[in-house]
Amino acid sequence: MVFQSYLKNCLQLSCILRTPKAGFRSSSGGLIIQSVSNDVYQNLAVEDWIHDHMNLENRQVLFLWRNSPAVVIGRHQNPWQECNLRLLRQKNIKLARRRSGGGTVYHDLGNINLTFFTTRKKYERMENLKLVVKALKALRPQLDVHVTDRYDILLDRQYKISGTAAKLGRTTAYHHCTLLCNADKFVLSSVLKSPYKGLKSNATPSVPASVKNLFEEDPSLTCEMLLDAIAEEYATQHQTDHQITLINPADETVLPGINKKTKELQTWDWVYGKTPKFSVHTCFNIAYKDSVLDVKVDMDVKHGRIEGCNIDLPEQWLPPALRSELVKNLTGSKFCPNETTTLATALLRVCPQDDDLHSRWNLLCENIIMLM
């Protein structure tokens, strides 16, 4: 454990802030930082802060972090295509969009995250992954782990235990990877399975893989042991002290402007609004009394908002004027169950007082919301 004042000095004196007034000198070597937070938005904000503010010419940084349950999608991905958003809402699992590319991952406290910061010139993800493998083998020589050409780490030649993504800036870069230690695989497989049909998107798709926890191979391992082994190997390779500096991602005195970065990562406009343009073309059936109704829905979604919409259903089931009003209100609104519920409820208030009509309206809107 280290005192916060030591951390502040470490960051300010050892890592040159990119400002004209910064005149501190940093010694060569590496700095190992570990977050005391398990909040995915705070930890992703630390990555942004280090990338934007630290001078990495003479010192590289390893950032260690773990999150409470969360799904993290890549910068250019579509969350509706990648995960079960309804299940995330039911289980109160956070959804985050990171700045780097790559595929979707599930995080919980049984998963370790590692971020390697360097200058762009010194960026080398293969070397980072080899470092992780070397640390694992030093801890447990019997483990069969190796790095693939896709920059994954496999266990027993077939099970993925680590995935990789990266952000390359103009002068700085970072490479981050996961390490499955004891993650809840049932939740992982459930939330990373999209139930949404009829999506057409040019967003980057994830590549499915069979996964396994390291603890399944060796139950005597702990996350703390793995973090310490990786930190030790990193320190050895970078000729620095094997000391992990704890960092509080909410501390503005150490990380000026960090809370603004955290809030931005939580916004709907970032998490959903940055989704590449996509369309929904689907059909569903509504069973009502003694009949079954076929409904066809077509939507174009841009920046997370419905740009164009058409709902095709029999006139006798819903008055054309009411259907047109629903389409009109959906167009321009967020592709979001909460917003759609609000507008559907508001429109229901101006419907004729007809219980049968209200029931049909509610069934239609419920099914449309299920698409979101």
The other form holds:
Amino acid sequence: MVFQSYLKNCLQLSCILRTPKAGFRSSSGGLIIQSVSNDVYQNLAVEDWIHDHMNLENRQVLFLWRNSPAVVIGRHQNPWQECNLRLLRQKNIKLARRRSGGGTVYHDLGNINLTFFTTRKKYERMENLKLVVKALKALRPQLDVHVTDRYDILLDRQYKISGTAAKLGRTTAYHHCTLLCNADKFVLSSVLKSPYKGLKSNATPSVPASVKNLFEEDPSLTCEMLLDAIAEEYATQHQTDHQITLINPADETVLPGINKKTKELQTWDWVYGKTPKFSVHTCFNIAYKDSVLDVKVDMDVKHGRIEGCNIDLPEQWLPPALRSELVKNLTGSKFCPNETTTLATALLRVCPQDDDLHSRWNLLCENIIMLM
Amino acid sequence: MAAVTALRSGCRAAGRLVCIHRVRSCSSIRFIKSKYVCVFDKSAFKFSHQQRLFRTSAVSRGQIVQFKLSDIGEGITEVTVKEWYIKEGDSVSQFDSICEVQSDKASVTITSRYDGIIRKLHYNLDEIAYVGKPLVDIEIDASKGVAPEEDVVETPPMSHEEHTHQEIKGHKTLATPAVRRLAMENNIKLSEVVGTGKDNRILKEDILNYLAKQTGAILPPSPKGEIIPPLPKSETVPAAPKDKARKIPLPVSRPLVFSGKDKTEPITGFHKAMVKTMSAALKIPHFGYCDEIDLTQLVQLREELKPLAQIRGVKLSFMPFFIKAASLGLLQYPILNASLDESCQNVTYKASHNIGVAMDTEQGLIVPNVKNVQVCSVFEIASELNRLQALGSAGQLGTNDLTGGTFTLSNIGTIGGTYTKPVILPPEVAIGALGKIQVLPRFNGKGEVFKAQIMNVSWSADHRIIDGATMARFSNLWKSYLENPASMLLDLK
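Can you return the structure of this protein in the form predicted in complex with the partner chain rather than the form predicted on its own?
Okay, now the whole complex, with that chain kicking things off.
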């Protein structure tokens, strides 16, 4: 039964999307869609698709989505500055860069995302957030929630439960926000703490805030209830059906070209390569046999690649030719642990086969890789 | 006089049917399929027509227009410039993205209002830009004038009958550098192509269609000798120039329409690592030795052991057997697990058998190794392989896993192939590549034909310290362990 209504909704949706100017029988202004996927890249691609392809002159769209664990950074942010990439890799948490501005957020299934699509002229973030607050209060009148002038929603006047970002194009615009229902706060705080030192960058920094789940305030709340309440408030305000159309972000027939967008969002060049220019100036100690030595590393990274690199070591700890070979090879490579490891180990093949030398080399390279 | 005639025939062309609307490749797909638009508004047509006919041919430098940063909304007055998509000297079309600015959590894509050439960027990256103040200076064509503030309605596309080409001569053709190059490569005069873009700009599709028409015009003669016209409603076409090329069935070679360009990029990362390694490998004089192995018994053995390994949480492939057999062989022929120093004065016999396994990951070739195979059981090797494979596909292999190898096996057969010519990875002196397992007919001891599981192996070794006989004997020993797995039990430590 769910499947049939899903099909019906898909057909209706493809009608809407294909003939934007045709009148759709029950909606005059608003369309509410919900993603069936929890893949952050697919869902971000849907946002891109609607932004690029839908004509929103006579219609506004509300898109509801949730993701399996992922960290989403803003368009102009630096992932090294914003989160613990090592931890992300270990825990298999995805990293995505969205096209809207703003700061870094952690998503998991306990967090809901809302995207309000309008024409550029009708872009109005405060109204959208007030709608969300109204929905929350209608659901649970005792909740103390309000919108700040930084476009956050605070619970009990101190805990952030929602963050906002927006993207404006030539004719369309969207405003999306999160809403913490029951997210894993422990993972959230550990992944959003960057261990990387010595980074200097003009990337947009995130503003850390204390967060709280709505579930902690009222354990009877679930994500589904929140989604429903918001959809209902939206439907009321836009005088349209409270009917949520399900959308499959992998369906090319309904969203032609969507898979290409999804792939683009996953490329290294987008996620890491779009990081604004930054530099790393740091030093670390290496304990080797009976001594401890200081190593200073300076790198300039542009488009995610090492543009300039300098490694300061005590003289003769490594043969100078080898050190300069390392620097030369790092230049132009991605600021990425996997690539650096491959390069470093390849270089080791062509230098004298001395166990001591190999240990030193491995030690140095591992420390450099820790910076990435 | 000529101008008047041209005008008249032009009007007739317009009065006739018309256009196949081309969907531009730019972002806003408005789902417009083929439309037939009748250009009946003759006054509008005449006006634009006049513009084309009576314009002087020489166009001097265009007018520089300051494109101001338009209102972002919500009362925002300043934004930060975060990324430029163009640089000074680039040509832009209307609606092309110029830059990305950010204001208070909103990222805004600024698109161009004009066609032209960027002459000046008023801000550097990370500078604050002000709404209402100039963002870039664009030099636009003098002939076109400044576009109005609102979005310009697209002019109806023109029909492209051949005789309208003459009318366009003397008119400055608008085309992007890429389109001009394409025309030049195919020896096409831009003045002969009808542009269907904005303000008769010539698009890439116009060039391609022009080329297609050149050859498409050559149609095989139909039985009645009729000419098949390209557009359906062409009855009112004036007789003269249209049929010029249509009747001739001469085979003309189709000009190659290929607008791809060579792309040069620097070698970095995984490729650079390969360049380094393989260039060093060139110094090693390789010789090859190949053989085929009958794995019928091993296949059966593995089938029996797979579920046992599964229970212990390990996926058992053939590689652990190949690796262990190689290690047993290396115990008898340790020179294959050695290393020659740079000056070729000394050979070092390595005590540990750290057998490398070539792995194909998304980023490229990577060779982690299993340490100390000589003291590992087949199960331990399988488990270690699982770990390395998981790390390899996640791109998380550490330096320790990737260094210290003494001998390498490459199972290219999982992808395909039989015999190969593998390249030795310095500082090692030997490498083996395994082809795919095929079911082939072979003779058994009784002279009967049976189904055998055959795999090919190709060894390469450093001929400076390894001779053919050593390699052959090692290979035979390795082969005997695998063809009769029970014999491995005798020598397992």
